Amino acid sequence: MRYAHGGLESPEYYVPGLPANYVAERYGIPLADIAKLGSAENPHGASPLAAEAVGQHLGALHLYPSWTADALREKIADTYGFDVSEVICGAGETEILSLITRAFCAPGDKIQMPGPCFPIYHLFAEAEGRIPVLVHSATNRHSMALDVDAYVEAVEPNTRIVYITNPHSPSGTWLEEAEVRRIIDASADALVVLDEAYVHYSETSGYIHLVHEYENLAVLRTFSKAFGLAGLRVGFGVASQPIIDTLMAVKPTWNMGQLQIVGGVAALDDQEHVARTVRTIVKNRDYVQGRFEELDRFRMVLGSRSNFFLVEILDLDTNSTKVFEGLLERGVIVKDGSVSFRGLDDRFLRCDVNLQLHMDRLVDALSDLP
């Protein structure tokens, strides 16, 4: 890794959707008709319970919270079968992926992720000096899902973390408990990272069970998604405890607040609103399948288990910017593939499956395009 004046040389960024009055004020269209499906926000909002819940800690903002999360840790282990000492919590998922990156790979050592991937396990391995690899398949391009075998057989003796996204981002694809156990397998002398963000979406309970039979898996999981607690940036991991002590040691001393302690333990008492949720991106998934059957310069690319897709643009006369674009300027925020992820060329958007009034904006944009 090279530097430039005590920095990084060539900085690369994280680039998020776009936010929905930017894009009002850019193109003077009113707020209300702004379809934002670039960020993976939930539909309903925050979580009732959490919202409640860090409204009466307001009184606590003067006071140190507790440098563990305690109750949140407690909270967590409680709910899905582990020890306060095999839990660790942090500012949003993405916090706890910075200190995986610092605790487990040495500086040149390698760090194994799908391509394309959620863009920070790259960008944060490469401000580390840590190498990322990508691996691509060629061979699963209509579906987008990964290939196993190849993903399988990428893995080094000096690779120190693989990475397993499910389901998938950008593709939203799943993979079956079998072929996650089978990348574990593969991968004995690295720690293996199961990212389950998205996992409500998939209907499943996940496969955060794994980490009771393997020493050399963290699972990790975010209130931001099916909790709607974006803003409030609350995410957690569950590994063995060596992994979690490791990581407890390169934390910062308080990296969790009053309110997203008391928010993230609210939250998962709020099963409810969870399950509003995942009903409704699961209905909608399946009518923004059906609309887009009406299009023919577009491809929904089928079997995404998240509340996402990927869009294909088959009209070789365009491409994933021009149309990004197009849509901006229809009042409609998706992600430019080739700007969001590397190695997502720019035949491809990422868009938000969202309320049915949203889904319908976006169709009806995509057919409006000239």
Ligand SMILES: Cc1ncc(COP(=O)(O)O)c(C=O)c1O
Given for the second form:
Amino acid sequence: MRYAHGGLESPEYYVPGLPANYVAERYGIPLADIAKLGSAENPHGASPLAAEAVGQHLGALHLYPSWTADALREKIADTYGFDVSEVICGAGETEILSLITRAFCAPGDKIQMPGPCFPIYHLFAEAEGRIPVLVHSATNRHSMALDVDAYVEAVEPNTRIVYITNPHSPSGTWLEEAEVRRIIDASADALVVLDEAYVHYSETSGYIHLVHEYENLAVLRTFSKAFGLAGLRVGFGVASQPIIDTLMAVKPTWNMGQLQIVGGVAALDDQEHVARTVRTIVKNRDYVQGRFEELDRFRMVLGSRSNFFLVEILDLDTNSTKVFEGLLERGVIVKDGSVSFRGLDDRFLRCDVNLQLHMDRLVDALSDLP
Ligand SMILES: Cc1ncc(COP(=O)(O)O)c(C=O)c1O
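Show the same protein again, this time as the form predicted in complex with the ligand rather than the form predicted on its own.
The next block holds the full complex; its first chain is the one shown before.
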């Protein structure tokens, strides 16, 4: 059988964080004792207002939703100061990333991203015959910050999409507005995609306003993190109308169900849930940093503005896969850097910030490893 694009001949799939019940069953650990720190989920669960709205709309399941998710687009447009025509909704940001890959980069052209990054950027590129260019510019292993000079220099004439993730994943590092502007200015012939999935945890309002200034910029956000709706699948993108019109044309027609639309609308009114979540993350990011000072074989990479951080394994007698397995046996789920992030070697783990109890479990399990 012949495939349209080379990537599908040897498909590679996203490796999500392990589910808690799998680890509980495999190691015989009570579910309540598992610390799930590999998926950057919300420690306080779903937005209560969103959950209530979803419950109230079960009676509408027989009706087709608005194919453009208009109620949610209007709410997003009002909330962030845009016109409805500048907003698109998707089944998580992930769906919008897929649309962008197909709509704005022809097979054989390049998509630039920091290395390491959110793997979906390069997996979708490869699956559809586009060429991912990972710019491994975080030469400073101590901070893992993006080298903006190197990133800007890497943009080529046939680079069609340039990704920026802010805060970045997996490092949590933060770019100032002037740095983001430099990257956009250097990418005049490309679409710049600014992924702000974790922006709430930076305690800033992010750079969504830059869409008013740059016609080649799309800003993406998700309801999976601070709103706690990872299981509902809601994300959105904001960009100039021509970009949105193009994405609408490649979008699967009814990509958003009734429940996603009403849940998203209600979540945007739930500032209390977002504020509580951000308070918990910021407090426990500091807390876990203090606890890491007890460890001498592991180092927390400082400066994360997100709800996860990198851990560097200083002990050369072990590696990220062995530590990952050792933590699983102790009921702690993290991400093995060498498996989950292309370009991150076997010296790193990515661990979520969560409730203090789970931060203690992580640090205690690390110090218990042989
Ligand atoms: C940087 C980044 N962007 C986007 C996403 C996807 O979010 P969603 O659940 O909205 O598809 C994630 C999820 O982990 C992420 O880490």
